[in-house]
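Only one chain is included here, represented as structure tokens and corresponding to the form predicted alone.
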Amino acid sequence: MGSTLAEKLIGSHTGTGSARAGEIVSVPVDRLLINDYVGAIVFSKLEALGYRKVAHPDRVFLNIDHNLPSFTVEAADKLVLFREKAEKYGLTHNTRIGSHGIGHQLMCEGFVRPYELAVGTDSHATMYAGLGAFSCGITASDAVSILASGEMWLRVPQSLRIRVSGALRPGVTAKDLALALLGVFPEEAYIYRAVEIVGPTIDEMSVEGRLVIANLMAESGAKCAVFEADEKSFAYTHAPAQPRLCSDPDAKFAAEAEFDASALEPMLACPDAVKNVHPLRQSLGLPVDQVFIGSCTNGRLEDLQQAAEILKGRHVAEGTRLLVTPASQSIALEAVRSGLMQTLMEAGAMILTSSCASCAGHGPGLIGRGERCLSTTNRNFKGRMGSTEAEVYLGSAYAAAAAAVTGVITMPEDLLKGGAE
């Protein structure tokens, strides 16, 4: 019997040089992000262990990305810890004020590598999966494990596959496309499994696209999403090429399923579950408050390019308010140099900081009672993004920059047409 892309990938890392479903290994972590949310839980463990030196401090990366820059003292603390950590244990990867970001984004500017075996102490690091590596998030103690002995044990997980063909609709997205793949099976089909997604219009897809697909599928209850590394996640990582790694034809997955995203239109997660997915024009002309466009699901440069589509030459709505935030310095960089930052901001947008900013209610940009907001973010539960007494729905970089122009829930490919202003 075939072995899966997620068995491969994993048995790249055992000693045997293969894994099997079910089986529980211990292999060595390529890559450690380890953020500011856990980070002193774990150094706080492993000191207590009596660890004095971290197993490989070059595959270590330490962000502060929840709290950027630090408005309260605990905050500020969270830095000097870091630092002072950095120091201790010969960490050279660490949050640098001017070229900061969110960590799962500053993971993949090139530090992730296709086949890699990387992990987060947060759920999104599910994220890497879209340059090729096999990613997950895990726990505080694993990130202890890791740090003390370089490795982590895990039990290989059953695979999923969807095969998705078919070319998208003007309009429609990477975020639509990731928020339909939550449905296509049932809810616990997706626990503990690797989600291979593979098809003619993922290969078509850009890397940015594909790590909006990886980042979401945390949500689904998977352990991971996996992806084939092809020429475009080579360049994007600046590794050197390497051969394609596939299923074998006759490997084993628990359910496939074919999905046609030609017939795809631009959807929305409503509140207040992640999995709460409609047709965008279900909820058509509903009244937003504020609009979101950021963090690690959708704060990339595409994300920025498709909101200046719709965007240019107009603004944002009265009564309606814009927040920006690039994933990263270098992302709000080049949005500067190409001019998109330009645009965004004659629009009336204001931009943040590249943080998690108000994704995870910790930031700036909160929203009060009664009030309900359009975010490119990954959740949208009741009290995530601010007051318990107000509304997340979560849809792509079009579908929040229409609703900004309009001050309603409005269909993107309207605007995209040159329509209502």
Contents of the next structure:
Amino acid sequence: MGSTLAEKLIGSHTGTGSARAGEIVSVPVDRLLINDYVGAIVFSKLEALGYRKVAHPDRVFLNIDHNLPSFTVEAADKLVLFREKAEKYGLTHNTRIGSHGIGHQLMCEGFVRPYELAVGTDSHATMYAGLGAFSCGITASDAVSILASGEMWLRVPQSLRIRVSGALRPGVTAKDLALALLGVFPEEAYIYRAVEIVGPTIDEMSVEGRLVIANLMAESGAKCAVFEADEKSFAYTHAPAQPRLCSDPDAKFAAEAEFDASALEPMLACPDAVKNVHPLRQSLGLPVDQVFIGSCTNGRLEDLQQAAEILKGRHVAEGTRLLVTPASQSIALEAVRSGLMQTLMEAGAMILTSSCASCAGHGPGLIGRGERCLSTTNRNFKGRMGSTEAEVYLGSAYAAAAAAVTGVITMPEDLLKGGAE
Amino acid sequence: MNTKIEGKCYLCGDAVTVYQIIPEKRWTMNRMDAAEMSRWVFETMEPGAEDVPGLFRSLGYEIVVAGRDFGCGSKSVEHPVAALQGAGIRLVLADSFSRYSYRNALNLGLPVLTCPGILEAVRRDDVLSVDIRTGAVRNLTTGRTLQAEGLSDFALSLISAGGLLPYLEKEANSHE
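What's the form predicted together with the partner chain like, now that we've got the form predicted alone?
Now the complete complex, all chains and molecules, led by this one.
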């Protein structure tokens, strides 16, 4: 019997050179992200164990993003703590204000490479799979294990496979596809599985688009997403090209499905669950108080470009506010250089410095009682972005920009085909 | 290692979230204080337990029985598991587990067994006897038996050590 791509990616890291679904294996970790949300607990546990050295400091990235710049003394203290730990353990990859950003994004800006095993102390570490790495989220004990020994245990997941074909229609994005892919299989099927996403649509898609899908797959209940690496993946990560790894033709999948992307329309995850996905047209006309474009899911250049396509020459509607948070400082800088930032600001966007901002409810841009937000982020649980009496709809940057311009949920294509007024 | 666990069952339904195990306002990300958190376990699930410190613990449950996707909410934090342990829980049986909750439980040394059909086979306050190695489940109250997925040798060694970190410590010492 052949191997799945997930088995190959894990197998290349085991002592025996192979891995089978169901097995528990110990694997060396190539890249580890520790963020400010869990970091303090990681270091207190490491020190309780009495470790004075980190096994592979060069493989660790220590990042502050949930609370940046610090707006509580507690957060400021965490920055101090991280600085002390970085020095103590020789962790040279850490937050530098001025080249800061959301940890998951920074992991994808030249740190993680295809075929590596990369994890992070946060659920959306599934994103690095978009580069062709094996990745998943971990918690504090796992991070301590990796710091101390360089390794972690993994239960090799069974795989699901979705083959996506057909070209996305104008105004339809990787985000819409990602939302739709959460519902391809019954909910129960995703739990603890790897979701392999392949096909001509994925081959055509930009690496940024793949990152969106890999990121959002965390919401399916799966352990991880898995993508094949191609020339684009190696170019994006500035890594030397390697042969393409795929699942064997006789690999065993728990379930397989075909998805026709050409029929896909703009989608929204409606309150209060990410899996509550419906075509955007079913929510047309709903007034929106806040529009948020940002996060590790959709705060990249491609998203800012999509937003600018709609916002150019237009203005945010009276009574609606638009917040834009590029996922990293380098994205923000590129947006300045290319003029995107000017377009967004002329349209009335408020620009925030790169961080998780209000996505996880810890940063600026929270929503109040009775408000509705259309956001490009990844979660819409009750109270996630602020008040428990507020509603969050999740969609693409096109959908977000269209709602910002009209003040209500609007079909992006209505504003795309006409161009600027 | 004794792999038998016997105790009184607390019943939850399907898709119990980490926030239902313990509300987020009861933890801090600066530390993990199981004793403090344990005072608030299931406070929003158990009638009359909200804001009453230690109520769930005082009921004397040692086994939690749940339906599908126990501990969902995709939260990459270990606090809910530590809180359960602090409240005297020694075993969780469920139709299925959310990935983080399963992993976190083993990492903190709390046995978790996947046991399809368990929710229907147990009533609150029933006493179960479970072998976590073989997965044999016996409901001592009703006499009914069920088969859960037993824990692998690796998982058992985590449980026996008291969790991943004590396990690592033991491994490191045994190699010196």
